[in-house]
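Starting off, we have a lone chain in the form predicted alone, written out as structure tokens.
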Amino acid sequence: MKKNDIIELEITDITHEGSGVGRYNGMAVFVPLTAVGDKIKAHILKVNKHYAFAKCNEIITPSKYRAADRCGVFSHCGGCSLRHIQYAHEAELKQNRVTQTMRRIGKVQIDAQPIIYADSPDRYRNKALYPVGMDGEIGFYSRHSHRSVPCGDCLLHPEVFYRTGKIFTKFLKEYKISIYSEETHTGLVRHFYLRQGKKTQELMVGIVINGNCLPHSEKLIEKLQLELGENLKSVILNVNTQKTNVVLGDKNICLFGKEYIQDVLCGVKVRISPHSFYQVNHDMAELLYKKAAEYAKPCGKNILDLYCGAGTIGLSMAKESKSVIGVEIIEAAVKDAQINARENKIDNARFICGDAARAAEQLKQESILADVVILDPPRKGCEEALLKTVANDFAPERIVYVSCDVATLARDTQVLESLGYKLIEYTPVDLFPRTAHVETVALFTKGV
């Protein structure tokens, strides 16, 4: 097999990134946008020693799991990877992947609990970050590139995001606002940013710029107010003048309304500022936190919530708990967490700004013990030193680990089990339908 060969291939599996996998003369061939059971003609694009990459030229026999994607840019946009597959089958694939990853990397002998999945896989995202193309159109990056593809009415977003985006692009063109170029580091507008409260419907509009002001911004605000009415609560100018792929800069300028919006999650009022971490799928986050609380058994317990963000997990358990201590490195998120506690009249919670490992060491020096530790780390998982501090110094009865990457959860499972904590149960939760991502929440107990 060599580049540009056309071969017939049957797809037998799906990778963790959502590409179909078939075998040709014993070699794995990866083909995006295919489904298990597809028989295809594949055009070979690249051949390595043990595997190859291809694109699908023709579907000879479609899989029984195929579904109409209903999106005009699905094959070009880098957002969804599984929209061509029936959602029930997508959930099954994700559950199997979580189990197999935990077995392969974590040497776990138990299967995942049944996946918790969405009633509907569409219109769930409460946040969008749109790169702005040089033509002034907003969109999403194409797969494995920084080329922006206009997205139209993305089916992952509420319809109001589409209407708001049209107002913004019309404004850019009408007033001939310059667009930022990554190559030359010139031009003004870099990204367009939207957040919405699911329960409150409050909307934040953000514009990321390579500068300190947006010409004719008052005209944009007038148009947004006319279209969005009282749901428009915040218009933010985010200043990012750095030569970086990081979207948001450190400085925010409030052009209209407040510097935040509010939502309600698990009965807790939540303040969301531009830099706050907040789960993008409100309804599935409530189910995730409910499962975390089921594992934590917080009644009368001291809860230590590491990587706490705006405090949403810990605060959702605070009314049952004896106390909650949250730790987060982003100062703005800590301030939001403190305000969230105050506005919800929760007086048994406090929040510390700092690196999770250093904060854990500080709490140890204060002789603060935790009955339950909640870990909700970024994709890279937990540092081994932090896991040792949690296990050896806090020695909680239970550890509840919320993971956005099952591979790092599996790795950290081995570390925790070497420290005397046994994995009792783990459950996948599909916070990101139509994409390859899946969350997993796991329960570890001491000395079982």
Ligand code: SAH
Given for the second form:
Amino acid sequence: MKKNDIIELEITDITHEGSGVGRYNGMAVFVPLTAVGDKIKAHILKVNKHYAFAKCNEIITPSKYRAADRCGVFSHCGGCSLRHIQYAHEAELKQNRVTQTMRRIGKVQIDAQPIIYADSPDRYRNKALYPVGMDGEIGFYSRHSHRSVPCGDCLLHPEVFYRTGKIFTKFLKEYKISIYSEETHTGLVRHFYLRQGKKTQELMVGIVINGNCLPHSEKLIEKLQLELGENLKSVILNVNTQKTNVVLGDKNICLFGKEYIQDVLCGVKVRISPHSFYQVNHDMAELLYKKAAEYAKPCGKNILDLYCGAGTIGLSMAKESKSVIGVEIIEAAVKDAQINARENKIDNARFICGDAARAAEQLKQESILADVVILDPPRKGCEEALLKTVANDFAPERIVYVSCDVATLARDTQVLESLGYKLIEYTPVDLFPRTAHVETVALFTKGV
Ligand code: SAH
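Output the form predicted together with S-adenosyl-L-homocysteine (SAH) next; the form predicted alone has already been displayed.
Full assembly next; the chain just shown is listed first.
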């Protein structure tokens, strides 16, 4: 097989990034935007020793799992990767992938529990960060690039995001506001940022700029108020003058309303600041937390919530539990967590700002007890030192591990099992329909 060959291929699997895979003379050929069961003509783009990349030139026989694409920009936008297949099949693929990864990397013998998936896979995101293209249009980066593709009324977002985006792009054009260029590091507007409280419908509008001031911002606010009415609670300028791929700078200037919005998650009133982590899929996050609580059995227990963000998991269990201690590295999120506790009249919770591994060690020296430890790390998973402190020093009855990358969960499962913990059960939860991501929550107990 060589570059530019056209081959016939049957797609037999999907990678964890959502690309279809077929086998040709024993070699794996990766073809994006294809579905299991597709028979295609593939145009070979690149050949390595054991695998090749191709694009689909023609679908000879479509897979029975294919779905009509209602999006319009899906084939080149980098946001979704599974919009071309039926959602029920997507859920099944995710379920299988979680089991297979846990078996292969984690050497686990048990299969995943049935995946908890969404009633509707669309319009679930409560946050959007749009790059602003040089033409003043907002969109998303196209696959594997930093070129912005206008996204129109993105089906992952509430419809109000589209309306708000249109006001913003019209404002940019009307007042000839300059757009930031990554190449020359000149121009003003870098990103457009929206957050919505699902239960409250409150909206935060953020503009990330390479400077300290947005000319004519009062006009923008007027127009936003006219369109969004009472729901507009916060307009923020985020200052990012660095030559960096990191979207948000450290400084926020509040142009209108408050510096935060509110939502309600699992009955807990939550404050969301521009920098705080907040689960992007409210309804599925509630189901995830419910499963986490089922695993944690928090009643009357001391809970240590590591990687706690704005404290939401621990606070959702606080009323039943004896105590909650949350640890989080982002200071603004810790402040939100403290305020969230106060606003919800929860007085048995406290929050510490710091690295989870170091804070855990320090808490141990203070002889803090933990019956249940919740771990909810970013994709890279937990440091081994942290897992050792948790297992050896705190030795909780239960560890509930919430993971956004099953590969690192599987790796950490091996570590926890070597430290005397047993994986009892794990459940995938589809927090990110139409994308290749899936969340998994796992229960470990102290081995007998
Ligand atoms: N449990 C929260 C947040 C989970 S996301 C929720 O459900 O909303 C993971 C969180 O870990 C983020 O808030 C991130 O800021 C935090 N984090 C990342 N690295 C960390 C570290 N080394 N120590 C503590 N927190 C960390």
